[in-house]
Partner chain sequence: MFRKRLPPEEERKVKANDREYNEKFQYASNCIVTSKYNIITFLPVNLFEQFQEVANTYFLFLLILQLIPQISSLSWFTTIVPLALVLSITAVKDATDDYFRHKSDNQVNNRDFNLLLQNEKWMNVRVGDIIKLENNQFVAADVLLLSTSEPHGLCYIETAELDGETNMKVRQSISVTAELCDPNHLASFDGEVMCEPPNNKLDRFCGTLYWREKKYPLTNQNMLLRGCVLRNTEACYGLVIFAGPDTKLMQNSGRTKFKRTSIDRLMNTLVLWIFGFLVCMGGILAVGNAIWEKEVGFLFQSFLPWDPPVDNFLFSAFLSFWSYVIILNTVVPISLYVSVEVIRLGHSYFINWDQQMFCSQCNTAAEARTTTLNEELGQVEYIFSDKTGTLTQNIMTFNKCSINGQSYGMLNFTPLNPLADPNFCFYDEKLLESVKVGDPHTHEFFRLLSLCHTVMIVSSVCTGELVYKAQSPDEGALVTAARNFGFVFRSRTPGTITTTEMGQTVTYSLLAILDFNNIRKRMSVIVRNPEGRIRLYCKGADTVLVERLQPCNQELINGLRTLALAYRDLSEEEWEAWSESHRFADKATDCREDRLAATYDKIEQEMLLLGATAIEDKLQEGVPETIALLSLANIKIWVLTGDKQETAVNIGYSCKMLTDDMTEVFIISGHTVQSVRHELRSVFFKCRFSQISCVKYTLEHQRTYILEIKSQKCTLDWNMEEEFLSTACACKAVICCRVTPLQKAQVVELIKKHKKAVTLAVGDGANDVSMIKSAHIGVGISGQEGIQAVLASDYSFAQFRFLQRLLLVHGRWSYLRMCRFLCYFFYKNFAFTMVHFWFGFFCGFSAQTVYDQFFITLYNIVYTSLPVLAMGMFDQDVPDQRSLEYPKLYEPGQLNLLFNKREFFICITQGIYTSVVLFFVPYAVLSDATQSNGVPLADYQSFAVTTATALVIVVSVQIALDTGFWTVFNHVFVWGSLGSFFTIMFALHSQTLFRNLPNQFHFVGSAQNTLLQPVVWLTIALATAICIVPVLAFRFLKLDLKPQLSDTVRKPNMGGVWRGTGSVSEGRLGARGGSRRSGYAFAHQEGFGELITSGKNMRLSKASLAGRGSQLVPEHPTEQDLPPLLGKQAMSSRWINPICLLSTTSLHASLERGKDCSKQTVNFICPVSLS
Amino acid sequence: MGKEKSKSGPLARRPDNSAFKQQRLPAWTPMLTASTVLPSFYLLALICMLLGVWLLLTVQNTQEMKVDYTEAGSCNLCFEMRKNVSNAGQKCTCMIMFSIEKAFKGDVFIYYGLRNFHQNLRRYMDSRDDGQMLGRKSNLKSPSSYCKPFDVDEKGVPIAPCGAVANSMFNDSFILTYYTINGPTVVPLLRKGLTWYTDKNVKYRNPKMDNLTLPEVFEGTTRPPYWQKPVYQLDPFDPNNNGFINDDLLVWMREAAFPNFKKLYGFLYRANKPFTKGLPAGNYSVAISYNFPVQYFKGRKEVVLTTVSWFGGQNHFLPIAYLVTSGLILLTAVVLTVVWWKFGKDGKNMAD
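Where the form is predicted alone, what structure does this chain have on its own?
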């Protein structure tokens, strides 16, 4: 039996006579007057303007160059070749020339960029098997149904990695060359350390080896249909960069939020001259292994060279947002000041 109420009648639901329940606790209520509100608006506008100018100057100190190679130079022949699906297995290389007028000082990052490629479609993002990419052997041979139609090949052999995301992995490669008086010099690039720590060590793992080689672990699986080599042979120069922990694969598997995006390809290796201070001004070329087709989604491809600051790369969104916000707040403050000066300064005209 429940405890009987101590009170009955119309006063049974009345709160206790305490400071908290009777709302008698001390409180501070600000008095919003023109002398307090208007200075706050002007101060906030000034702060946003200073932040916007500071971030804008920071962004402008970074350098960025985009080189569209979709149909540029000799890449036009490769572009036409990739229109025919039957030529997907044939290799095609091309070269484009460009010049850097102002040296890129400091660390230089090399990205590949895609335009009009929608990685943010829900069905595309769901077309993967996180359990398989985590290295679970049960998922390795039995991919998730989310991967269909890229879960098994026409013979019923499971695909590793499965799904549309992995199948559409960007597979162009670049060799950057700098031309000096003494002749051409290949620009050294670091192709490791491109991924987040959690991606490399937590989210994605290779299946347990159990004294087997990586090809033996993946025995009984096949490569995705659009790949040219299996997952355990993605990096022929570094055996530790193969399988589900390959840097290029992990960079691609982190889907972009917008249809125009860039993804990290490598860093400038600054150990030897003439690259110790960055990329010097001069003439350059990029030799491209042209594999990724863009005709089917009317896309574009580009190589992006950029420096970074503490704020990141060259992105004007946040500085402009601060400046626009500052202007709006300042405009509101001016309007309120005019209204207060004309109608509410002495309080006599407010009724009118």
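Here, rigid core means the biggest group of C-alpha atoms that superpose within 1.5 Å across both forms. For clarity, every value in this text was computed on a predicted model and none was experimentally measured. Residue numbers count along the first chain shown, from 1. What changes on going to the form predicted in complex with its partner chain:
- Annotation: Cα of Q22 displaced by at least 2 Å between these two forms, core superposition.
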Second form
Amino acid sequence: MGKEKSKSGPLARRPDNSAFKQQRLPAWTPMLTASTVLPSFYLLALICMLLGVWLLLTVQNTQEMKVDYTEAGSCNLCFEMRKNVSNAGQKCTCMIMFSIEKAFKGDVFIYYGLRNFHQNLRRYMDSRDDGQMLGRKSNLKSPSSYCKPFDVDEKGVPIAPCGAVANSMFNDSFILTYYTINGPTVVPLLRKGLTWYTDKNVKYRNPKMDNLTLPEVFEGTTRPPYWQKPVYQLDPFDPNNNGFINDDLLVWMREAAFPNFKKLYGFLYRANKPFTKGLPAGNYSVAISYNFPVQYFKGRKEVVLTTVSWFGGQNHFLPIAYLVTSGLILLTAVVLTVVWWKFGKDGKNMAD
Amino acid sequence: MFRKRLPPEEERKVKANDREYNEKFQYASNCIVTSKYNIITFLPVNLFEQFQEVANTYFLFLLILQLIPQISSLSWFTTIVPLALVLSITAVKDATDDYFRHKSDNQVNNRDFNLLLQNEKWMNVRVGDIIKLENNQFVAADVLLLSTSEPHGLCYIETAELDGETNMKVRQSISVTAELCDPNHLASFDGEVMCEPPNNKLDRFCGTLYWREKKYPLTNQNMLLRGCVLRNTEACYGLVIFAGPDTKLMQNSGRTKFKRTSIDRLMNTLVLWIFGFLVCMGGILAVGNAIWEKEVGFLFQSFLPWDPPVDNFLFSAFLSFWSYVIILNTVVPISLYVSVEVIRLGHSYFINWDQQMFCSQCNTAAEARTTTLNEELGQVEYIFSDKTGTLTQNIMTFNKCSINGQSYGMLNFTPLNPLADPNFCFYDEKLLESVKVGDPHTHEFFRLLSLCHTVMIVSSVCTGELVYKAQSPDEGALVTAARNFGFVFRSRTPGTITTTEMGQTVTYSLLAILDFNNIRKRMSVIVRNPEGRIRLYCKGADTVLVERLQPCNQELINGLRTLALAYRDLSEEEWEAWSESHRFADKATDCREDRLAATYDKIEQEMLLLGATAIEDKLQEGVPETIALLSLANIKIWVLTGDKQETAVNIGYSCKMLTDDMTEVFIISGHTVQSVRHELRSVFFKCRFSQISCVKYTLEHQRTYILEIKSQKCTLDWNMEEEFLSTACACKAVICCRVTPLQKAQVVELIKKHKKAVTLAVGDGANDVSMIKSAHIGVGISGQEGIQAVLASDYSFAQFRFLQRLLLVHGRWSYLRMCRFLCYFFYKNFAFTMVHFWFGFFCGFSAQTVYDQFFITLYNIVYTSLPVLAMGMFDQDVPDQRSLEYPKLYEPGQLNLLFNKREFFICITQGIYTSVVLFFVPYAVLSDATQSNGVPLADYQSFAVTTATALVIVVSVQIALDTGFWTVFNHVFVWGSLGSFFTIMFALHSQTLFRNLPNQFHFVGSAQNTLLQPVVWLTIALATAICIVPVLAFRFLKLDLKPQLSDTVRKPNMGGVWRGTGSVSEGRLGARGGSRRSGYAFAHQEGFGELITSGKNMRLSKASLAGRGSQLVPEHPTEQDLPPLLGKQAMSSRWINPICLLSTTSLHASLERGKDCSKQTVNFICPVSLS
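Having seen the form predicted alone, I'd like the form predicted in complex with its partner chain now, please.
Entire complex below, previous chain first.
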């Protein structure tokens, strides 16, 4: 561009004869023709159909069970009790009975579900300090201002973990019991490995210990106001599941995108009978330590049991969407073919 | 630019050699500053200028909003990064421009010159200094000529840089100062000049010199203006009157009007609409927020208390409104304007680079001088063309002659005498034969041509080569013709003309020159030949001459309605008597002109006809084809010319604007308001009538409309615009003759005002400047007439025929590309942004974004910018030959079909549809989905990654669909953008960045955790299919049911079938076989007659000069009565063309052409001017 050319003579200022400058670059010029569009529509319809059928078959093999315990059965009492903030310290347990008609085969996952709980509010999502939860000492003692008003307590003691997200952590717990002929058996649940690998090992770290115990590390901080116990007591038995790397905390800290969501609580420990093949059919009860208040925001709570396939838990939308899309594409393809055949000016009626 | 504002000058007082006195007035120095910035002021001034752009200010405003924590829904860098990028790109461009201005300023300011005795730099010249100028030097400032090395204080200047005229002009100092040749005398010169304040009138100067208690009036004749070059004058001295910015050159280089394209205006309107849309969306979401906060948020306060300043839901909604304005701001893409500029710049380079618009004869490539108008080239509906030099070459060639009733035409020729001009080409064996055998008529014919003219000779002393300088090229052509037939004009003195006739040198004494003027339309010389016989030779327009012939002689003129040649023998007594009366008339003080004319008229009687000649101003190569092609492209071509009607009609025919199948040619030439109105109306009704009565007939029916200027003056002046327009626009072709430069501009303005059509003006001379400036697009032909038109133009090239390529290829592509670019640009931003809107309904209208903030920052400037830029730069729907073959392809641009409000709505609808799909499909799938290890996928970060990936893929597929021409760049950019998206996303979600800035890069691990899930890819695939399939189906339907011509042309196998309908019909081009038409034109001004006979320009000290060697013999014409160039009819004043300008190649080419189309039509003939 504007380079001084050393050429001289009558053609000195002639532009270069390069394909680029003369806009003659070799190029692929695809076109929409009946011979390309129509077959690809049919092909696309076919692919979608096959995918849809396959997904549908896969989904048929998964099972899901939802038990809403907000105010069902004996939880009604607890629900009433949690309405009153002054009772926050009191324990309340309740039990819900349910039965599984058809055995859950394979891995079974237990979730807690919340409805109408907005983890996706802008200020809510901002109200956390990833630096603090990465174990930075400085952030531990002086949490980010984003955590307000949950950064320090009334006395000015920093809260760990700070912010509205951590503070509102779900704190109900469940004990699942299977009623066999021989009497009730507690369904063994694994409460670890509930998170992304990166969350557990990269994103969340406890502050450096240096031979200190976890409580010592967290000294000078206080628990979030709604919590009943400090962060270093979340799992006193397993140091790898305590403090900022507690699975339950991590699960909660990964905010849901929508107001109705479920989060992983645990999964079935399949080492012992009768749970080696999953959850057998029969009667079950779930005993709930009912702590998390939902009535303020008209929310619901539920327990969800599912089995998963290769593409995750039970999800009817995807196969159906594929099938519907396939149908629509097929319809379009047919319409296009008819239009092309009957009215198209493409190729046949050139003489007009 | 921060010069102190002085009160406007009312009168300038300059005292020579008295700097102290002159400094009192604080006149500008000669230092010229055209640059805008220096190193210190660059940043603030440039930023200040950039923030005057509405868009930039808007983004600055957004940036400020983002700094308010309660509102900030996006990090500050999401706005500042693109803004900084945009500002810096513009700043770099401005800085580069300014750097070049600095460079040229420096170069000009540091030119050397002589300040009387010592050397100085230009910038140190002060008003009141006396400077010395040498031959071939640029004049440094506007100076008053004091004295010269030439006799009579004459000097010669070339004003090409000033007004584009390449001929020489004469300036003369006032007689009292002419004697001051000695520097010492000049140093003590203490005259004082009082004159007008600085102004931009190149042709006027008015002042008074006070010296030695006397007053001397000063006129423009005494001034040398900055930018002129001194020629053929050894040296001269001048007093600086205006310096630097006050000079007329600088006063004239006013900023050209900033032109905007219609797409620009549409874009601005649309951006305003989008602002409106943005506010609406913000409003809706704010209302939603109010309701939500009242119903839900209020209850949710135990988990998330309201921000301290928020105490009720209404205030929260207010904040939410601004937050959403920030989030949704990306519907008005910050990179839009800068991308548009980049694309236009690219298109301009393609124009500059086009080899097919390079003229090898003149070594000139096309140049896009304005880079902002390219797409408008694809929308032109009206072309206003100058005639001379634009359609024609403005090179006159001797074409035909008729001697004594015998007609001679073009045939091959071998020069028969050694003094022949090697470049001359005309010849007819018969004519040659008759010269050789010594036919007295033929000899007398050529003798006349060699004697009766005012041509000057510039002969190089060392080579002895003869070079003629003629006032008009046609006169030069005639003298050259005579020269080549053995009657060579060798030299002239005030009293003699020396010729070489068939090898013998003959000297005639020149008794009188009866010069040309517009009323007489003829010129004569009276010479005494060596035998002592006195003869009057006359040449003139046939119509004028016929009346003055002896009655028996008149029928000799046949066929060629051109320039007639005649003679009359005078007896001594007749001559003496006439000479006396002539002298008497010449001395008359009142009505001298009229008296002289009357005397001339007396003697030019009873003449005998010798013959007639025809001079052709050749059409430029490819003009008829170009015009035919452009009119097939539905472009209306109007020729606006200063020539008279006959000439214009003839040129109209020869360039195929008018054809014989145009059944009705209307000529409006009324002189009075009433008659013009009447004529206009009758034409209009005729058009009406025929349109209504038989539609079929009108299809074949082509109208032409020729308007002569007397009428035009009436139309433009007397509120007949409506009638003029409705009539003119019903016609196929319009020719306006006798148009002044100002009227050219008025016609253009008229169409611009009433038709809302894009106009293009093309011209080559200073008289076209006003038209070029007022049209939407001005095109300058860099031809014979200097550079004035080119300097004022937006595009320039060497030949008219390149216009077809500029419009039909470059313009069409530019328009297409720009439209596709804009459609896609708005689409992708709506698809991107509206997802936030839908998410608002799920996140409590809290202005939470869907995507990662880095994605928002980079989406417009990295992930999606280059593919669309490549499309905007390289896309071609049909190859260039095809768009020339099918001129109808140009129509969508004129009808503005590719990007208008409707298309815009379609684009944003598609964008909104895409956003709906992109939000709701992932929502429906993910809200329930889990990974195969049971971990739910409904978390915010997975959703963000999924949506963003789906978005990038969908818009990439869409650009792939939109791109019709996949060059290697398109491939690289499309695949590269996709690749960069994944690379950058993985990088941003990497551990390293997170460890350093955990709060910024909290998406750590999301990419890998999400994108490894099959369900995510199934979601993306589904969303893509749902987004793209309807688009594909609609496009296919449109293609199938309503194929555009371009779609059809694109099909490789369809070319043959369609060729007949849309393409140039070969038949039409050659259709006009039979009719013979010819015309003649005159240069409209007086020649050098007076100067020659006065002998003023003849050098006294010829011998001394010859000793100096290679100087040009200064036999140069003066043009004392030269009309001011920019006003009036300056058509021809720039016509001193040495005939040897004709290059061999062009002649060869024209010969070839002559053969080819000999049966096609008689070429346009324009006989010699009698200037």
